[in-house]
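Here we start with a single chain on its own, the form predicted on its own, put down as structure tokens.
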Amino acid sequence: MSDTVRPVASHYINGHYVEDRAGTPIPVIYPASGAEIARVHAATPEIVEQALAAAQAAQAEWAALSGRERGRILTDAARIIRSRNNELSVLETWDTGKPLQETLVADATSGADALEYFGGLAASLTGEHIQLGADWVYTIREALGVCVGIGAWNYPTQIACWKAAPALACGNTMVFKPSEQTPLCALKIADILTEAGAPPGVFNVVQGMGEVGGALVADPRVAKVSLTGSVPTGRRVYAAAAAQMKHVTMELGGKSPLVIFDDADLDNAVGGAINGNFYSSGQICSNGTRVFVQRGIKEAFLARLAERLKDAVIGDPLDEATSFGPMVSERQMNIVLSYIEKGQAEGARLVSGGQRIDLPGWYLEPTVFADVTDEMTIAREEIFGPVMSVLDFDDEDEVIARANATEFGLSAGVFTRDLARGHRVIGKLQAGSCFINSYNDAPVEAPFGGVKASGVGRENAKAAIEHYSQQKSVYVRMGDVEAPF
């Protein structure tokens, strides 16, 4: 890795760069090699201090410049990263082995979208006017205070965005603590929000695994906690937040449905169904890793999907050509095999992959399925892996039954040419961010959430503002105040 592209140090606190070697040493893998590339070290309890009390010294005057001033700094960075896509793009594949040719549209640019969006949002969150009468009532839009964001380690850049974005278009400062395993992106976000003339402390940024992040969540300093993550880290970090009443985002996992019916577009459902499979190596929370294909069409859409599947090119994620990288870590990768295993032991049909590649690092296969039956391992439980799981169905009602019945709720799609039908499977569908011929949009201007064990609250949109601030209500009477006595 080049020293242009490379942080620092291991943590961001107060508009710099710090380091504290005294933390655990935590080794930042490429995942195309399993090379270390990189080293930081997790935040001891003085570095979390640091920046917890960095975060809330800045508040209040951040808080205090208006929403254009605020909105001003987040467009200023929103506009530095589209400058320089191209070294953040090669941080978030080094960081991640994701292929340049997707960081290059994926990452970087939607960070920079979020910080736009809430960037131009920022001076239009004002409050209400209530008339009653000759007396009246106003509202005010007010920030939470601090905020603790933790990031998965899928997306480092654009959750690191995604979280930032809204919490500081209302005021709030932010102590963002990526996933041990992608700690690299979020600092060079920090850096940047610095450069744009955020005021020290505004974006804080620390390193750590889990009892980094329970310090944060715990500590009472702290108003709101956002998290993406699985939903057992979830379960905890919701618990640990309401012991003391604290505003939560959780954005966590799912096992979503993607539906396909026989008057489908045969050429857009297969890539739809690439796209929730299949992209960042099927290393993306909202995936349609179930796949229902209407029972008359089932085998055409396997042809075609095996067809599609030759075309994609395995190699450097580093090569603009390559069109699919590897694994996060060898870790993961090893639970995605040992569910490719456990697929074939409980009797689903191995179309295609099922293999490691014999190449340096985690490369997997693209993997799919078919003959999937719906209490199978690799058709209740999220693999976060390229592993596509195909089931047979016959009609609506049925299908609408199936998709339902799982603890998630986070996306679903459905390719029909009767938009009538497909607005009302949607419509009966329990999932929180739904597509119509097509899957896994993901654009700032749309809420993006699940329902169920899927999470809680919104994240993106002018839903996000409602996560991230609070209303104060103000009575005024006009008139003399009546009493009992």
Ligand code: NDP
Contents of the next structure:
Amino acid sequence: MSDTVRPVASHYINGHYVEDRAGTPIPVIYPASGAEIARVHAATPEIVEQALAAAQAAQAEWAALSGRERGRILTDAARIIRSRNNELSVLETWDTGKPLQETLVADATSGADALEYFGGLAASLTGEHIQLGADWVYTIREALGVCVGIGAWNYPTQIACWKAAPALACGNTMVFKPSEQTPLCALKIADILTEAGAPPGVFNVVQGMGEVGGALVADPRVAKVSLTGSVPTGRRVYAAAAAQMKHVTMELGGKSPLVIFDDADLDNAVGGAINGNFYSSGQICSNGTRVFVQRGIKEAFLARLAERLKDAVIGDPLDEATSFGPMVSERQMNIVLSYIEKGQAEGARLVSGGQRIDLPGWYLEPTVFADVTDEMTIAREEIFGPVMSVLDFDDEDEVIARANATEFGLSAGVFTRDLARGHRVIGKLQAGSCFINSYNDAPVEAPFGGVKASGVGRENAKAAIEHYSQQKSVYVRMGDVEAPF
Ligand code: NDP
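Could you give the coordinates for the form predicted in complex with the ligand, as opposed to the form predicted on its own above?
So here's everything in the complex, that chain up top.
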């Protein structure tokens, strides 16, 4: 382990690392060994106060810069991230246990994409002019103020950047709280933003559990809350934000359908199902964990899947050859194991995996259940681990109705060679982020987010600008005012 893994201090406030050992200690556990690799401290009320005060003090001046000036800082941060991709990817691997093979291409790089994209957009954020005869209206796109970002543990760098980039581009400042399970990466992003020229207080990071998040959400200085987390946490945070009429973005969980028709390219469909269930050891919100396979190709699909699963390289995440790593924590591993037990108890057919792997750390086998039916627990609840449920279907209308019979609506995918059918089916699936003949691509140019219980608002793309800014409209009368008396 290099020294760069150990954070300089627990928090990053007003352009500096800040420590306060009075806060509850949070051990940072490397998921591939179970060893403690660092320790941070949860934010005390004083730390929360410092961070919010810094963000509030910085906001007006930050918003007063031109979009071009703000954008240049964000794109400079993106450049620094890219130049340090290797170091940041290794850190992401220590923080999450995800294989370096993934983190080298999916984490710091996608964070840089977001900073680059919104950095580029910042200069073009404008209001509009609306002519009304002689009179006219103009609109001003304003920042919301101080934003709070709260992250999940699966993509700590990406989540910090996906929230910071649009927020800062629009002239907001942010206090970000990572998941207490992955506290390291966001600190580096804060440090890099400072190096790129972000003024003190523009992006701050405080550590802690849900109660720190709760304190941030409840503070009246905060104008907006963006959460990435589970649906139950989303309900709590949304309700707390609503009490003070705050803006929200909610990126929550899912139980997304991946529909494979019998005319699909089998290898591509199997590849999509692997990406949509086993990347990041299945710890991805948008995963297509209900794999509906048309009955005619079911056995061929399962056979090809079993063959390809043999190629998974399970082991040391820091070895670039490894393609499948551990779960983030012992707790998460046990949650997933309990779902595997439920799957077996409720009559699903275990066709691959299902066991803990005899390695140090929290490794589970990639697991596939066949003959899963809609009412089984593993088909209804988000597992957030490497467990694929394969369900049979016969026709299009049936699969659409069954795919939509869930409270979730984050993602959906369709594999078919009949493109008309692909578009028709995707059009009827209730989901925010969809894929045809692919799964889990999330470029910054595409809006990302869910419908129904899976979320509110969108991250990425121009859509995110609407969630980090508001419009002031100004009516300008050019003549006399007519009044009734
Ligand atoms: P949680 O919902 O448990 O936690 C999310 C974050 O919210 C954590 O930082 C947590 O703190 C914090 N938190 C918990 N309670 C509160 C509260 N009352 N007030 C404010 N903040 C609070 O999610 P996980 O971290 O377990 O992440 C997994 C979940 O995230 C899955 O459901 C997954 O689908 C979802 N997710 C959604 C994504 C999306 O974009 N739609 C992407 C990635 C994940 P702490 O944990 O430190 O106590």
